[in-house]
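Take a look at this single chain in structure tokens; it is the form predicted alone.
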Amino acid sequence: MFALILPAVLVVAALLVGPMVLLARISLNQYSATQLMIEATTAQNYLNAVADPYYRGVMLTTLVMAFICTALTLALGFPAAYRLARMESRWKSLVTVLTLIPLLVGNVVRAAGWLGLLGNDGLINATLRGLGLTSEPLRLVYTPGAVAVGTIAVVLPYMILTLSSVIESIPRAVEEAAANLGASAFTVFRRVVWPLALPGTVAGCVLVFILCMNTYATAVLLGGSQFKMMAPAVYDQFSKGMNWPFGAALAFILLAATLVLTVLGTALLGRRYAR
């Protein structure tokens, strides 16, 4: 059996583990203008991010960024999961397949598309002017509020996804069952619905948080030179100050930061699965 999974472990070892490992020493590096780094051991890099309130400001609009997104996919996600767990249809297929497709556009291309959608000329601010509500455009890119509708865009499939396999596992007569003793359709949803998908809205959330912590794209070109997330601030860190200690450092920071959430939520939620 080992020998079928070896040449697997083999290819993740050597691009992943591999430059993970290559990462982690270049952050216990120093930082030289003229020589790029030297070669060192120290964890400085760590303190210098850790204490910079800048980069406190950033690792925290980064994480409530994350956890608005996670919660509004969850909140818009679950109905339409629900629709299509339950759907009997002959277009069940076709609606899937509808929902698979953004996931074949990529982040940049979306995100182009909502700056046409958002922007002083794009179609929102162009319709109001033409309706007469407005006479300036709206500020409506580059703004968290961009950002935010951007990345769900992007992750709003792999929730619905993830959590209509879930809820397509759920009998459809335990609903009936207790809604023949009476309970309301949001008694069902409450007692019967949602603690049997809850494995699923855990894989879900854990998924879309990881991402949304991650994003770059999409903050990128919706939220400006003015707002900052973490994965936009290693980008910067290794291509513009070529700094690649420093970089190197908050790119794990950013890392164990995710594992860290990721690994408490799943917690928490599971406990109150297992009860």
Second form
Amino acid sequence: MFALILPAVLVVAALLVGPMVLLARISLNQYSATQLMIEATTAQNYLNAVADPYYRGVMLTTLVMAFICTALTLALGFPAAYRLARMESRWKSLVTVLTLIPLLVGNVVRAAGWLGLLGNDGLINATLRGLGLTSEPLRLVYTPGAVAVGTIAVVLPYMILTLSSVIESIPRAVEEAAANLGASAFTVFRRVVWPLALPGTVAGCVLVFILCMNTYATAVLLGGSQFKMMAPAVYDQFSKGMNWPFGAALAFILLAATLVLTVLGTALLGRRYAR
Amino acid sequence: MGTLLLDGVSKRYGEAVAVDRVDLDIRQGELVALLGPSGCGKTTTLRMVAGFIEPTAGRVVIGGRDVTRLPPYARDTGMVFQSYALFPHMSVADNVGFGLEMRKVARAERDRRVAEALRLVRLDALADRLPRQLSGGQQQRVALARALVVSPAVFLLDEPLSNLDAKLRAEVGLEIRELQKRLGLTTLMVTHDQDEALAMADRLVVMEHGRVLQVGTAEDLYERPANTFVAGFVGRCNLLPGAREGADVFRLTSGAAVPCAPDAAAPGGLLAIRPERIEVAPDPAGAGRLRAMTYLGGRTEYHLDLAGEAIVAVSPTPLPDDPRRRLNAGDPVRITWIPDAARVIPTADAASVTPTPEKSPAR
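Would you generate the structure of this protein in the form predicted together with the partner chain, following the form predicted alone above?
Now the full complex is given, and it begins with the chain already shown.
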């Protein structure tokens, strides 16, 4: 048994844990404008990040964005996942593949696509101008809304696939039994499907929340320079600011926030119906 | 309480006909079983009564009310699912109380009726358990209680015994039957198991390829099968090809003349005779030959050959000093039956509908 998991353990240790430890060490170093960084053991970078209103704002934006996107993705994904799970025809595998196809296109390419659609000279604005409905282009891109739309489009397939596999495991007969006993479609959903799908719903939301918290390309390309989320902020420190210790500290704050919220969410929601 | 009427109910999926013009009239308090092999349309018929499948033609009438276009939740049927379909996240009591809750029955009244229903199925001690903590038999009794507690107009049973082990099956079948009689429940049951159907139902409906082949009591189907399919499906049956030669003589295709019941309506075709109606005796001058004998404890099966026709006979195992106990494969035997035990069935009727004259079921 151990021999089977050993290669995976080694890869994870070498490529994930190693760099993380290194990053953790860097986050405790001191910034130097001339020497890249100075070896030290200080919490100053963390304190600076927490104290700075700008980074508090970035963190808040990231959290609000991730929560809203997760909630909307769930609202959009659940009906689709239910439909997919209850499909019996030969179209089911085709629809599953169609759900997966967006994952074949990278985030950057997709964000570029959204630019082509939403940009000042994009398809929507060009059409509106062509029809004479507007003279000035509508500001669609470089808004939080654009980032939300772009992000949801990225994470929706993950949500649908996670949910549909859970819904598929709920026997159809259990729903029919509820209907037979007098429950309307909505009551069947509320009393049977939702509680039974809850563990999978929590799993799907956690997965999507993590992806949203770490949105990079979509946030940069569709959010513009005024809109800042955590992952781009971390990158800025490493590439533009050359302040590695501060960037590393931001990275760990993002990691910690994501971790705490997912663990809390799983524990709270998961316990509600677990008996 | 109620009655159930199916009036020309059909279900088509494109070209395929799953259920073909089924007519059925179930009286108050009667238990009717739909019996047939898998794919015969019996489950589709049941699901059309429950409202899970919409008929392409015909009417479903429950208690005088046309429910054909009503959703399942507005039909007042109580269904016991083959898989039981208990709500895994609810306690036994909550499962049973669900239907009452949907009917907005007040808490106190609900608790009282749930307790009563659980007592009825002897599960009152397990009210707080979750379904997964129960045995299969107990889960089934919860499913029964859950369907019974709402006093449905029509009680629906989908293969109620198929998930139980053989030992429990007969016992639970009788228990359900007793409960159904005591509460006077109008019941439609689906099964592929003829023993189950014969033991539990007032009347049976034999289906094949979406059509009703015969409706009647257990005795009707067993003693007077309308066609070869019913003869072969309900109980075991020897079917011997040939033609009627006299009032009570049948000439087998292979040449031998055998006795048959006089019936002017059936000139020729197949002679249907039940294995347990055949007498076998050692006889050096007998026309038959024993091919094999299977000792099954209480009964013995004889695999016989009569002028080239394979015949199976079954009888209670003879006493040790009986000459039949000393028969060996290849021995000549005399094969006899009384004429009334053998009925002639026309061959070309396998798919035709021949209703048996309706008889009142024994109460």
